[in-house]
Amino acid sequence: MQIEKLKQAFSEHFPGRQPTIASSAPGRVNLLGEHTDYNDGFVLPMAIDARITLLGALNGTNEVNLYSLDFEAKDSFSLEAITQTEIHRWSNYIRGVCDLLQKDGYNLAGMDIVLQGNVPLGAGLSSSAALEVATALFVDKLNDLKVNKTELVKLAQRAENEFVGVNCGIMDQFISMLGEKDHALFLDCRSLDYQTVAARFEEAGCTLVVINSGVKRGLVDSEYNLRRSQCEEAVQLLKKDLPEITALRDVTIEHLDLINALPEALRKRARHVVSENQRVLDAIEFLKADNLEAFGELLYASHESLRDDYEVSCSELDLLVEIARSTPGTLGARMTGAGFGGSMIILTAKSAVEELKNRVMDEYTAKTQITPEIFTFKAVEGATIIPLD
């Protein structure tokens, strides 16, 4: 048991201590709206059961002081001067929340705290956000501050752009603290509103496969930068006929003609998120009524217009995709997250789950030279305050 193994370590680390509350957040995976967030526009993301976990106590002194059981290492900082550090960057998205309640006027006192997690790193789940949302959560507790979670959903997305320095949207924080089991959440980003969606995967005799092609996403921060740019243009260029659009979202596929007119690169990319923004809503339909067949059809045509309008797949995606098109049982697939490698998705009959991994294990390692990992997950609750008796 994960608590079991943190109580323990939390006994060896601070010594005659006793730890008061535990925290627990999941990661994500994102099933359908991509590149559409920054777009004020639809995502449906789900939590996995696969979390990060934080135990600890109050200490009496304006020091935090941290355990990492994941990287066997130990960090501190004041809470009078808290600054990144270069040596244990995990710590940096833990500093950040604490950095961040502080400057929005929470008083916080010192804290020992060890964490574990069993989010793959680097598979585009979500470890940072689901960190900082557990990280949230716990402090919020420890320190009786009763901030709600949506206010603490948007602070963990601060603390990663502002503190971290990453450009991220907010899905994968509020996905980890709102999640629901066997349910997928559909979030509007512009507005913030959402509404859970029952996703029975399980009852339905499927399961949810996340397959890590071990492509390394070395293009992603200048081309997503430069996506992001394009779609701003667009909506510029649109404004000459659609004058009251401030983004994407504000365009619809009964604009197509209008959309057909832009430059081409600025073409595609507005009708990729016009058409992504779209499947969700239809996903919603089909999800409620337990159509997975057709649900599925949506994530192949959300990869070939991720591959094809927006041109962020590669061909290691591409291939994952074609094999588990060619594997009876397979319902959908698509790349998932920002794309030039990471992680995809695939819905697929539980009974084959095991060709399928057989099958990508033999094909994608003897194209590529690189042996992925697979995973299969479960929508889960979101995050939790886990009592310790």
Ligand code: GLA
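Each form is matched to the other, and the largest set of C-alpha atoms that superpose within 1.5 Å is called the rigid core. Computed from a predicted model, the values in this text were never measured in an experiment. Positions refer to the first chain, counted from 1. What changes on going to the form predicted together with the named molecule:
- Relative to the superposed rigid core, the position of the CA of Leu142 differs between these two forms by less than 2 Å.
- Taking 2 Å as the criterion, Leu266 counts as shifted between these two forms: its C-alpha moves by at least this amount when the rigid core is aligned.
- Relative to the superposed rigid core, Arg158 undergoes a CA displacement smaller than 2 Å between these two forms.
Alright, leaving the form predicted alone aside, put up the form predicted together with the named molecule.
Coming up is the bare chain, nothing alongside it.
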């Protein structure tokens, strides 16, 4: 078991010392609601059974000492002046969370930590959010800070924005902290109110297949930030006619005439966000009614909107969606996460999974020379503290 392995690693790297707690946090897939979180909109992610686990103890110094089993690497930093490291990039997520907690006025003491995870890295499944959230919960517990989970989520997001320098929204950290077993979360990214929505795919004879396209585009951060600023620009222009709006969340399909009058790029970005928010609202109704066919159609529609209007897909993800669509038994498919590579999700009949896997392995590999990774994840609970005895 992972905990046993971490305990062993702890005694090897910190000889003579005893770990006192462990924490773990999952990665995620987003079922629907892409590029809506930073527009104050709606998302529908689910936490997956791939997690990052931290184990350790206070060490009575002012230093944080880390050992990553995945990278087989050590790192240390002083709590007195936390800076970024170029060498151990994984450490920046931990440094960022500690830095932000201290800047918010919390007193931290030195810690010895070992960590390991099985969230695929660079696959668009939010391994960085999982690490930030596992760290936030771990540091909170070990230092007895008693910060509530939603505040820790916001802090983890700020660590990524302000320390790591990626301007992400709140979805990934939120689902990693607050995910629930067998459920997706319907989250309002403005109020942070959420409802659990049963993900009864298995009961309906279906499987949610996740495929890592194996594509990593360096463009993600710059294009992501560009999309964000285009959305803000669209809001500024729409304000002339709709002075009360503060985000694209406040714009609906009824305002299509105003959206259509925007300059082309902004029109397309706004049209995606507005239609995607509506798709999330529709999806909730379909899932509650166990209407997976209609839900599947929304996945296709979301992909098309992300491909044509938001322009964050890529030829490899489009190819995967086409392979899925032409395989009998598929109900719906789309890219998930920020885009420009990363992963996609397919909702398919359980009986069709093998055929789908074979076709993806044959056709995708033949056309792209990339071997994709294929997963079937369960919806699991969010971050937890694991007591050690």
